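In structure tokens, one chain follows: the form predicted on its own.
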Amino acid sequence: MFTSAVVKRPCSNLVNGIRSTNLGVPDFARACRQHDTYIAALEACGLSVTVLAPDEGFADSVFIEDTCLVTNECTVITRPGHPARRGETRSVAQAMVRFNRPVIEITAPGTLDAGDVMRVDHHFYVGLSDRTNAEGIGQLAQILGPFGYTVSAIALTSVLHLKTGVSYLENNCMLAWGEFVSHPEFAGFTILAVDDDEAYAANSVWINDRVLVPEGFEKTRALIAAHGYDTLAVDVSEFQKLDGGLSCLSLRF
């Protein structure tokens, strides 16, 4: 069960964030309102939320998940794969000191976006992607190994991050889309297959027996609910324009 979350407020430079979609430029004022609602959703799931100030120097810094991975034993500060994002980690590392876990950093030439990291109990699946390289995955395995965790790499072919296409909903259940529906690494899990027209909703988030689902993806929400989960829809459409999903907007631990 999670008790805490950390989020970072969007900066006005958000409109210049990295994006590959054709969904248009995000509306900053609306993004701020959606971020408020997102924080309220985390609190509704029982989390105490720490809110970090915006950083105008980094347009994508609201997507805090990519910069940090938190376990009970340590905090791993990543080295983002996109050069423009690497400076984001400095303020996050400083902020995480308050949680009294050793802070360990991924170093060059390793790259690691934590959006590529999916935890299943004591195992971490890590996407080998344009943002996360083999060296970064190897360093993560070395960091986490002494604490009893294992790590394996999954080569990605069609998504930005691993959790763009698959989310672990606990109880041996995976929400998956595209290449992950029949991926051999997940053969032992119950797979909830997301339709192609709702692919964005594959990035849903389990928090303390509730599942946050992006608003407007009712087929996926119904699919999750049919398997016994309490769902909560959250509008993150402005962040979708920047390739960001529900998990990207917080650290949960």
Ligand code: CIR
Contents of the next structure:
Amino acid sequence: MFTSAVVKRPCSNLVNGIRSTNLGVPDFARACRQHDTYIAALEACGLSVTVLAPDEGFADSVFIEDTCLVTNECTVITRPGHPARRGETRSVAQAMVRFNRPVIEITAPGTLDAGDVMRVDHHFYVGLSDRTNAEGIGQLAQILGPFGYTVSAIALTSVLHLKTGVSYLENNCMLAWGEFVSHPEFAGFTILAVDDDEAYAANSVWINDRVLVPEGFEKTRALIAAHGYDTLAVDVSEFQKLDGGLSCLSLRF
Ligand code: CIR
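Please could you give me the other form, the form predicted together with the named molecule, since above is the form predicted on its own?
Below, the chain from earlier opens the complete complex, with every other chain and molecule after it.
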């Protein structure tokens, strides 16, 4: 179960965020309203939400998940793979001190975006991606190993981050799209396959037996509900324009 979440408010520079989609430039005012609704959804799932101030220096800083990974035993500050995002970690590292865990940093030449990190109980699957390199994954394994966690790499072929295409919904249930539907690493899980026209919804988020699903992806929402989950749809269209999904807008622990 999770008790806490940390989010970072969108900055007005969000409109200059990194994007590979052809969905257009995000509307900042609308993004702020969607962010409010997202926070309310986290609270509805029982989380106490810490809201960090916007960081105008970094257009993509609202996607806080990429900068940090929190376990019960430690906080890992990442080293984002895109150079334009690297400086986001400074303010996040300062803010995370309040949670009373040792703060450990991934260092050069390692790179790691925590959007590539998917936890399944005491194991962490980590996407080997354009953003996360083998050195970064090795450092994460060294950091988490002493606490009894294991780490393995999954090479990505088509998605930005591992969790762009696959989300663990607990109960041995994996929501998966594309290359992950029949991925040998996930053969032991119950796979909930997301249709191609709803690929974006493969990034849904389990929180305390509820699942946040992006609004407008009804087939995926019905699929998740059919497996016994209470679902909650959240409109994050402005963040989708920057390739950001539901998970990357928060840290949950
Ligand atoms: C980026 O390209 O880094 C941002 N525009 C989107 C990051 C999304 N993060 C994530 O999926 N974990």
